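Take a look at this single chain in structure tokens; it is the form predicted alone.
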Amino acid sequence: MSDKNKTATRCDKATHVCDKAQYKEATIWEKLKLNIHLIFCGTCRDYSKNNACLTSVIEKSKICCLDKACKESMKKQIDQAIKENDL
């Protein structure tokens, strides 16, 4: 395997851990390895900064999501409308 492919694989793993860390799903060991990788990789460092910025913007936006019951109700209404229009 070439060095370029090894680096790409490491960066793929690093960005995956970065995403997991954003949602507080990464283990301490994964975060430690990510931070070591970020010391040496500017591209992943930029990705991590952008991820943190995006998370901050979304949290500040105070977006309200629909609850599961509301989504199910909407789905039933859409399915019913489709059935009525197919006839």
Second form
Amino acid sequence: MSDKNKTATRCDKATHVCDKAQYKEATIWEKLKLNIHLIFCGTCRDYSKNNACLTSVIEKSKICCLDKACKESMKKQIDQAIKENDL
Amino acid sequence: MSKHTINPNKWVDLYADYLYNYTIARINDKDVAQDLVQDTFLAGLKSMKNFKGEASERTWLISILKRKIIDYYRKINSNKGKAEVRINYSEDSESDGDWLEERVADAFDKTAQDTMENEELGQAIHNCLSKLPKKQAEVFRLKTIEGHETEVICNELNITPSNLWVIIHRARTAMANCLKENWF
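Same protein, the form predicted together with the partner chain this time rather than the form predicted alone?
To see the whole picture, the full complex is given below, headed by that same chain.
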């Protein structure tokens, strides 16, 4: 494997661990390796920064969604209303 | 200019979350907010012929929702006695004699500006989310916003964990870029 390919695989792994870390699913060992990689990889550093930023922004917004059951019941009611009104 | 079309069958998938967030910022009650969103859809159905296609479907639905929210506040305020402001020095005898200063709201309470910013941010996130491919948006929503476990999502959508992480990665990259353009 050429040098270039090796770096690419490393970066792929690093971004994967970085993604997992956003959901607190990365192990300590993985995070340690990621941090070592970040020391010399600027691209991954940028990615990591943006990724963390996205997580904090979403947390800050306190965004919420309706759950699936609720949406299903809404759909049913709309369907029924469509039939009743014969639209 | 092409006219906007209307398609009630897709309303829930496309706008339910957006409308819900809009409502929850104004009425801090989950059940009421859900009901109002539902009412908005039904009212939208009834007045579908009035939809001229000048605004987008979402704008149109929001304008209905705004009326619903105003109506809701009118209704709770028209219950007798609720509209009047009652200032009692104290309702219970226990705190009798306490200083009024001790009853003022928490200084660390959220300011109005924070609330406003959060709401705008929520809308920006929804806008970005609606630009993602459907599958990516769904996985991102389940994982990041609703905070489900990886396993649960994999079972539900019938995908492998590595598949899920690839989708998450693409969605996160797209979301970060989109929010960078529209928010920061």
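Residue numbers count along the first chain shown, from 1. Predicted model only: the values in this text are computed from it and were never measured. C-alpha atoms forming the largest set that superposes within 1.5 Å between two forms make up the rigid core.
For residue 24, the Cα coordinates differ by under 2 angstroms between the two forms after the core has been superposed. Superposition on the rigid core between the two forms places the CA atom of residue 69 2 Å or more away from its counterpart.
Here residue 80 exhibits a Cα shift of 8.1 Å between the two forms, evaluated on the superposed rigid core.
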